[in-house]
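Just one chain follows, in the form predicted on its own, and it is written as structure tokens.
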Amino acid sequence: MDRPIVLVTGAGGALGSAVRERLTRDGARLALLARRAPAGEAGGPAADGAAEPAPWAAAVDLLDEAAVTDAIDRAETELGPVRAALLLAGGFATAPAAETDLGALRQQLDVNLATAASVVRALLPRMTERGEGTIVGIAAGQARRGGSGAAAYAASKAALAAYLRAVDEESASRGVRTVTVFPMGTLDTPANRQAMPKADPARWIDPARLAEVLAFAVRIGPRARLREIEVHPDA
């Protein structure tokens, strides 16, 4: 049975956990990269009734290009060629533009753009050489409409979207699909509920539903391409 190898960064958060569960149900083998390697979790019984093996995982600083390349080398040696990458690593920061110094801006560019670019730089030559692959990145609604009170975050996510568009233009003719997903609202996570106790989470996006969109972006078949997807709250 074909079980594609899917690389996931930022797999330890609420969205990452939902993505891991969904991809495992779809039959993918997972390679997880994070600053702290996520604890392996069995994904339930496999098709033959045996226990599903825990995902392959490595603790890697995603801003260290050599370490990222080494980790992907090891993952491909142990699992096989990476067919898709879900770039979930990132971070959020709030501050008005007038209070955002260059250090804060650079920090958001590092966590939201550079962590993705280091993985793309390591994977893209392999994928283009094989003539297939899918790269999926997570932008944000603020990258579309601006982000009052979160200027650095909005700028970094807009930069990520522009970067992924450029990757798509460069690599689509060589068999590599690049998809940018824009969650157009707040994710319903424990951290967001704690940070915004007066908000109505029914108006937020369910991470499990977003994980379904990401899984679909990974497995879409030939003769159709996704480039950008907006996911809105159902309210």
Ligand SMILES: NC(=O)c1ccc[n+]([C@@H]2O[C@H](COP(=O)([O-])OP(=O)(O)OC[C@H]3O[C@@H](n4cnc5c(N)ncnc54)[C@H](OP(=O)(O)O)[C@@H]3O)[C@@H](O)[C@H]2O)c1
Contents of the next structure:
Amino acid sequence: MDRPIVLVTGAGGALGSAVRERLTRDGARLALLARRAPAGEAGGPAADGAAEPAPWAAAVDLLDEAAVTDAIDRAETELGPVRAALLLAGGFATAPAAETDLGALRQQLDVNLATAASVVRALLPRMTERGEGTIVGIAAGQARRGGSGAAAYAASKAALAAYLRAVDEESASRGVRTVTVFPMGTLDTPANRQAMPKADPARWIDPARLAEVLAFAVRIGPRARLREIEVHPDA
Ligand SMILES: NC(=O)c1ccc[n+]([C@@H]2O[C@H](COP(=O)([O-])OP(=O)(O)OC[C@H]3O[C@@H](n4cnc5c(N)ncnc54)[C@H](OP(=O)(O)O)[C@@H]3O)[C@@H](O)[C@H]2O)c1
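Switching from the form predicted on its own: structure of the form predicted together with this ligand?
First the chain shown before, then all remaining chains and molecules of the complex.
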């Protein structure tokens, strides 16, 4: 059975755990990058019913370019060529635009744009050389429609989407597909439940469903591909 190697950043986050579970069920071999190496408990039965060994994992600050390159080198040496990368690392911040200084703006660009760009920079030459690869990034509804009280977040996610479009234009003809996913609402995560105890989580996007979309974005093809996907809450 062909088991694609899929690299996942932000693997220790809320969406990261749903994605790990989904991809493991699909039979992918995972290379996890997280600030602290996630415990190797992605587990769950593999597609063929066999017990899944702990996924490959590395503790990396994605803003450290040398560490990212080194981790990708090691992943490819130990596992083989990375077929797809799911760039889930990111972070949210709220503040009115008038109270967002350049430090706060740069912090959001770092966490939402640079954490993805560092991986793309290390991985893209390898993928274009092989003529194969899929890169999937996670933007946000605010990148499409703005977001009152979250100007830096909206700007950083819009910057990520523009960056990934540029990567797509540069690399699609060399076999690398780049997909941007826009969750058009809040995800039902423990952190959001804690931050918004009065909200109705039924109106939020289920991370497990979003993980299915991400897994599909990796799987689709040949001769058909996705470029930008909006995922909306159901309610
Ligand atoms: N939650 C939502 O409602 C929502 C809505 C729309 C879009 N999104 C996007 O979806 C993605 C996943 O969201 P989530 O809720 O799962 O977020 P999360 O639980 O906060 O996970 C994000 C992960 O990114 C990691 N990360 C951030 N900066 C890093 C760095 N420099 N090096 C290594 N790892 C780094 C974080 O590690 P640490 O914990 O160590 O910082 C964390 O594990 C994010 O890109 C987010 O912006 C989320």
